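Take a look at this single chain, the form predicted alone, given in structure tokens.
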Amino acid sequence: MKRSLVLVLAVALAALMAMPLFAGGSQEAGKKSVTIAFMPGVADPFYYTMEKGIRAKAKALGVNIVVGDYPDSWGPEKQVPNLQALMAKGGIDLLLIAPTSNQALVAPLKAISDKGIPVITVDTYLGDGDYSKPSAYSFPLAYIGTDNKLGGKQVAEHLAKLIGEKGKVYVVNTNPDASSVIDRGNGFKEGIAEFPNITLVGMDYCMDNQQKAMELTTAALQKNPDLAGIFGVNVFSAQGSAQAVKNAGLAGAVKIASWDATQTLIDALKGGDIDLVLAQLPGQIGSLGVDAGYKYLTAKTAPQKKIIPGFQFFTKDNVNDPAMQQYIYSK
């Protein structure tokens, strides 16, 4: 009888000496899943090479990653709609989204903020993009992305060596209310500013219509036959001016300075259309965009208000570097 009791004792103690771990294991396989989600600006490569750094980092971490539908063409207009039919899935816990204007997208992102749902913003902006300070904008997490300003003046004194820092220039940008093409104008403005005998003839906005680049930077050549160097905000803007340039026979004489390393914009750097190329570096933007809303989901670290990868330039003597071509961007 004694002898049974103890059996019984033992085999007792036993399963209260396993139950935590049990337990322990029972939640650990029952751990609820970090989802993120992401809602590209338009469909160009720059978003596409962001989505793969996205999803290799996403893949290394055990994050579930959904995307939104990406907007075939650049504005509130059309990517609000595809991002309320993202939220709408549901089983979100984070949004990293390149927000196409930095007002209109205000109130949309604060509505989701409002529901729990931590918001980082990738490549573009809100507001000025100073998170810091208490604002109307100031609720996302963190905005990272290129100093797009700092890219300006460095394209603009790449230019300006370019054109024997004399002569005039032209600015094709896209839009007035976008973050990112803000910056690029200003910046290059500043840069160019510098240089006593450059002068810069205007600047307009193609909308993020190549065609319309094409209409305003031939309308820029008739009127200033003399145009010595163009600056393209980006790779629609570039591509439109390019074309006009040759279409006037004059590719090479006019020196094009371009923003994102597509393989069109590399192609035409090599053939001799465009002079100049600067990448950014969409892959690690996403990667770092998934790393913090990784660790804040799940050990409540905050990230950094304001996360500033660099950038590299394209030049007709580094173009064919083996070591630049992990810059060129991919679908």
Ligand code: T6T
The other form holds:
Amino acid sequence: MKRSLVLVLAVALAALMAMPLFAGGSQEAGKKSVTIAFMPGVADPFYYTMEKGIRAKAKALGVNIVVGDYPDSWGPEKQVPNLQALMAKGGIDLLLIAPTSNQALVAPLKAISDKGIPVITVDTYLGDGDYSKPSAYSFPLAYIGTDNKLGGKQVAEHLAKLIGEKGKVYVVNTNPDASSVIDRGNGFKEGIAEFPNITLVGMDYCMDNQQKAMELTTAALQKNPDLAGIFGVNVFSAQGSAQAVKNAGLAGAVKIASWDATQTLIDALKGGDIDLVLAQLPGQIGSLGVDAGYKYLTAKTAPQKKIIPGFQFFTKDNVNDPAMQQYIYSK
Ligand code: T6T
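Show the form predicted together with the named molecule, please, because up to now only the form predicted alone has appeared in this conversation.
The next block holds the full complex; its first chain is the one shown before.
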């Protein structure tokens, strides 16, 4: 080979090495820089903890993260404008979102997906959550979240034991179109149906408002003075129902099963005001979301359509165990 040709090749190679794809910096050689957006459902400790998991995984992988403004109440009317403001920032390669309605978020998310930005739903899903069959809502790459139906069923079994497998129970749900809480309610109904001496006297919707949850529970207690147990399906419904039971002077007498391991609910469990807390794994859900998104963007590896992390139960017997403390949501 002529010396001049060798020189040209050497210069070309040096130029190639200087290109961003091959550059060192914060990215490992050969890895593309990607940006993943996160749109939470509402401002609460569950999603704050999920964001922590997202950020930790992103740091490990060298992924950029942008987070939408946390809606101050639950529902598409608050979430969709925040989502649109988030996407308007531009430069987003993939979206992680907890849709606050299994119907109303289909069109806004389809529009994002159609623009070439893949969507993964975390915590909640669209439609019936089966993204593997053709449908108007099957475009997300995956659903990553708790098996809420299984959790609801197990909560029913725990609550049944707590009330001696007999008496009246009542459920404070949040919204009739959010997949997570629909499944919790259905799982609970299924679980409680296994106990012939237990009657489910009602399931009401507080629209994820703690004050409303308190009022609904107060009314249920007035209607059913012999109520034996209550299931509060998430942070605000459980905190509101615990407040109502306490105000009625029935703390400890009416058993309360709750969902979501906020510090407030853990303290209520320690104080004897409630009896059971189901802890989801929001940090893990977030971390798995980033991992799946990153692999899809950088290696075109499609994630499984459903990725289901587990959950844990806090009871008065294990609430102080050192090994359980990691499951308490942060902030
Ligand atoms: O229970 C979580 C979440 O799983 C649900 O979808 C909505 O409510 C929470 O964020 C708790 O407030």
